[in-house]
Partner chain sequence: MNSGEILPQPAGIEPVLVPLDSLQERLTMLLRQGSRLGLLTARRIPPGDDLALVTLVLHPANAGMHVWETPLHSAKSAFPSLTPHVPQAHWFERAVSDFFGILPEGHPRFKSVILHEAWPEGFYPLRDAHPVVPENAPARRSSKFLTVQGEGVYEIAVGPIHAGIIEPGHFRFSCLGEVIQNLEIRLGYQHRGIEQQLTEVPWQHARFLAEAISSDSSAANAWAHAMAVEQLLAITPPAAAQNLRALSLEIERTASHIGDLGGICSDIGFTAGAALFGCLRGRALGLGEQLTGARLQTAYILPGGVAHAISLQARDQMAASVRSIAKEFERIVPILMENPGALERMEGVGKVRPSLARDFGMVGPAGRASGVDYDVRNAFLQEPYAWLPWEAAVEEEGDVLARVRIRVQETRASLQLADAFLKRVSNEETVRVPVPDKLPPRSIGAGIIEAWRGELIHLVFTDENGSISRYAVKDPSFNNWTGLAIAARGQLVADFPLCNKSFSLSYSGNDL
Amino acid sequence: MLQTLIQLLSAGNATQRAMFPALPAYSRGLPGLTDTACAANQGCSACVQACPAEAIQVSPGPAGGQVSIDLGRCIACNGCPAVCPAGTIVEDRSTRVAVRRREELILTNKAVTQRPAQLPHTSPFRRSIHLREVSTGDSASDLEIAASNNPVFDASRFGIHFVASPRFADALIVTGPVARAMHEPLRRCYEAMADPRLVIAAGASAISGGLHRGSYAEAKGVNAILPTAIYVPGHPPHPWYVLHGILLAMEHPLAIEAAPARLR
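Form predicted in complex with its partner chain: give me this chain's structure on its own.
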């Protein structure tokens, strides 16, 4: 007992104060797009060839190529920034990456348009949220969700709680591609929840089926089964990404005000 106390006291406070810092330089992050003209006009398609997730489309355009990257499919392999000769695709280590609409995950290098008007603040979970996690085939994402609640990332300081039953949950946070045998359990889990309720898809597999798209197991992601309110990209999503997604569901100022500074 005494030993435990000494350990705990000497361990100090582990919680990271600064919210959503950029990932360290050696970390990969997600791909991002810049203004630098894409070389698709000269026949380049290196990024498309490199992508294992069929996340990238390029086409020749009037002023250089047009590129789009679907972060809902991207498994963050770093293949495209590594091969892009023009510097159109770069690594993006920012951590406020969750979005509320599926389309917002599709980055394009077209002229920068206005960000969509901010959604009205309507979340019924502004002060606290109780989450039920449902795993469907991506244990790494489960680990990162669990990590978002460890002493370092400390989700519980924001009134975020992981609960044991959908009966007393406000939101489902789902990982994995939701293949055939999980369709029904997931549906039933959602049906067991009281209104108001919402669904968070965490990770590329959960958003789109990820690498499992197109298999006979019908793994097409969460929104093929349930209406999805929040999308957290990543493979697996970093605990900061997860925390951003949850705070976005709560419409927490930390998540809303400083939306990702991405080209779109």
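Having seen the form predicted in complex with its partner chain, the form predicted on its own:
So it's only the chain below, everything else dropped.
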């Protein structure tokens, strides 16, 4: 027993103490926009051609090209920052990326704007929340959600608990594109929950259908099936992204404090 105690004390604490640090060098971040003029007026469309998710649109404008990036479609391949000759698109290593409204995931360089004011503390889940994960076909996102509860990220320290049944859940956290075959099972999970209840879309597939969007499988993401309260971009979303989304649903102070504008 004494030897075990000594070993535990000498091992130290694996849990990250810094909240929502910038992504490490080996992790790919989401794209962000700077106020540097886009080269679309010179005929450049390199970012549009490089994007496999069709998440980027550019058009000429009086002060340089106007760029729009839909993070709800973005698969974080890092192709657009790599090919942007002007430096308009850069890699954003922030981990506070979850939002409450789908339109907040659309970045634009038309104007530098801050996020809307955060809502007051009205969530019934401020102290704890019970989650049921529903996977509709995105194993990578499933693994990242599982990682959010490992000793490094330790979701349980925030009162976040994963449960085995929707009957015990306050929220569904959904991954995958939600193809036609999963529409009815997902509705049944939601209907089995007691009020109040909410839905979190985790990953580009769950938000928009991802690369499966527009296919014969009718994969349009969660919002086409259920009312969605929180959107967590990324493909797959990093564990810090996932935790930010869950804490935002709880209206935890760590999540609702002012975040920098996505357009820098």
